[in-house]
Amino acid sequence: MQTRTLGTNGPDLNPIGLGCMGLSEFYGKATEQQTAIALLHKAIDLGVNHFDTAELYGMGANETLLGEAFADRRDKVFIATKFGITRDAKTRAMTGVDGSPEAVRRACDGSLVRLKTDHIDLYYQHRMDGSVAIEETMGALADLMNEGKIKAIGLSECSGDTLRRAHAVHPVSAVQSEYSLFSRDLETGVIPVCRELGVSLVAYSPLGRGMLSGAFTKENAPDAKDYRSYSPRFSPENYAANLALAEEVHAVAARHKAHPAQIALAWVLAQGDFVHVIPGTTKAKNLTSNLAAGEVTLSQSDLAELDNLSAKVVGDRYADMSVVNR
């Protein structure tokens, strides 16, 4: 199995982990837990040791579920999680963020006892909190640090200037944010700092949320419980064109005899050794799949006919796009 060192000094992960959400929820229906846990157990004897999940995710169901699948491997697993986002606990509406650190304090003992451990190995804010100083919500992480009950800080969905002056606090071992053959702003002003810091990418939504995957066809578009039959490069207006560009994924894998999301997989890791994913799925299969990209070997024209599909994406990747980059 590849590993990749998270930030500068390590761990050294599989570079391919396992994004949790969809197991409970925005996907529809959550996974029966028996399906689940096995799917994650799974998972393990596959060689995925990154599991990354949210308080978020389900008001703490995803981290539930977590906990329960590995309280007796929990050394088997590195367990990245998150905090910040706020949600009405009657209506399940998001209500903001906060970065507090009485609210950084709140949130990871919480996430302790759903997760039942005694440390989170990574511990993102999830989205960034503009009326709280970052260097302040930093210097609660840092005192979670020395307590031992995080090992490592990340931020996710954060601008360049932000990591720098959070880093410039701790250092921050790794930035979480969305990328993929179809959303590549990060390169312009987060990536370099990444670069230059020493600072592990993390890219969630690495298939485009799907699209690249080959998951979906004209005839079948995610329906009105996703989540993302809300997002714009889903809508109808732009969901066709969208779907036509992850067609010439296709292309590619064919030459390669592999699936699309393989292809689309290793486009991202190719970005470089700092580059780490977490597609998310779930079913057994995909999971296999996905992790076969690690051996999937894109040539230079290969890259260079990808390269060129994120400019012709229509859509923004969130309605709001307020809540990242911030």
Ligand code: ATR
Second form
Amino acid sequence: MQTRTLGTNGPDLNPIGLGCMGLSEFYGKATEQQTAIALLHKAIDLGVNHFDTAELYGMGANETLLGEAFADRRDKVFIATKFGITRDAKTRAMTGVDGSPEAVRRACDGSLVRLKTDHIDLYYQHRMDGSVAIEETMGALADLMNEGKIKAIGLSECSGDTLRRAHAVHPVSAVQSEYSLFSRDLETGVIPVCRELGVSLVAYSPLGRGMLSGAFTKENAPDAKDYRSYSPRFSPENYAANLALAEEVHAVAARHKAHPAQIALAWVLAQGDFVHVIPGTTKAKNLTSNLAAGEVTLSQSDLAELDNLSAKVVGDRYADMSVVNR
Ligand code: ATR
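The form predicted together with the named molecule is what I need now, so please give it after the form predicted alone.
Below is the whole assembly, all chains and molecules, this chain first.
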């Protein structure tokens, strides 16, 4: 797979990275530490160099895991992490967003310790803070850049307008937002601005949180311990319809003798060279298969067939859509 440049200044990365969240939280039980570390090491061996985490994931546990795994091979990995979503220490409930300069500095120092590194390669604001001007948050991020603590700036789930304002303060290298065959709302908002300003799009949940990867069936839906069971698209009234839609990807996969997850990833990668994907997986077999998506070339008619699906998806991406595209 050819590398793709992040933002306008790079570095050049394997456009198929690894979303590490599920190793620690949200998708059922956390993976046992030694197994998780083995997976992260295997990812490097297979050519992955872009690893995505956040302070939020496991309330620091996911960053600590990456710190353990990568301390002796820091030069081989590009680490992206995120700040800004606040949680209650006792209940673990998410309580809001803090983009104040003091919070940015505090969060960065905490992430550096947990990641056992002196720099973060790409530092994202995880969600936009409606009460702090983006210019103020960007000012704090620019200071961290000048100090060498972070090497590039990103925003996650921002609007096109916020991206434009942020970029005027300091170049933004990447926007990370949900983007898949099933989630294309950003095509009319932030994507045209990414293209115009030379900002990369890092697509999270490119497999529709597993809906597009064949991980779920009618009988095997996410259980109550899995955060996805609270997602509108996985709710009892929408689940069967969305699953049936996801099965339409299987026909394209059969034609290519490929796995449906590979088709879903190839579709995202086909949307432009400014796009990177970070599918999440906890399994070496799925990691290996996902990386081979780079070899799948979809025809114009495959793309047209797949393009039809998103309009038929039922349910919003999140129960509360006010927290995204801000
Ligand atoms: P997110 O970005 O939120 O992690 P995603 O990348 O769209 O979401 O999907 C992640 C889900 O797809 C995980 O549940 C993952 O399960 P495993 O940890 O069991 O792999 C699943 N998944 C990823 N790649 C897969 C593959 N090749 N086959 C089947 N399931 C896969």
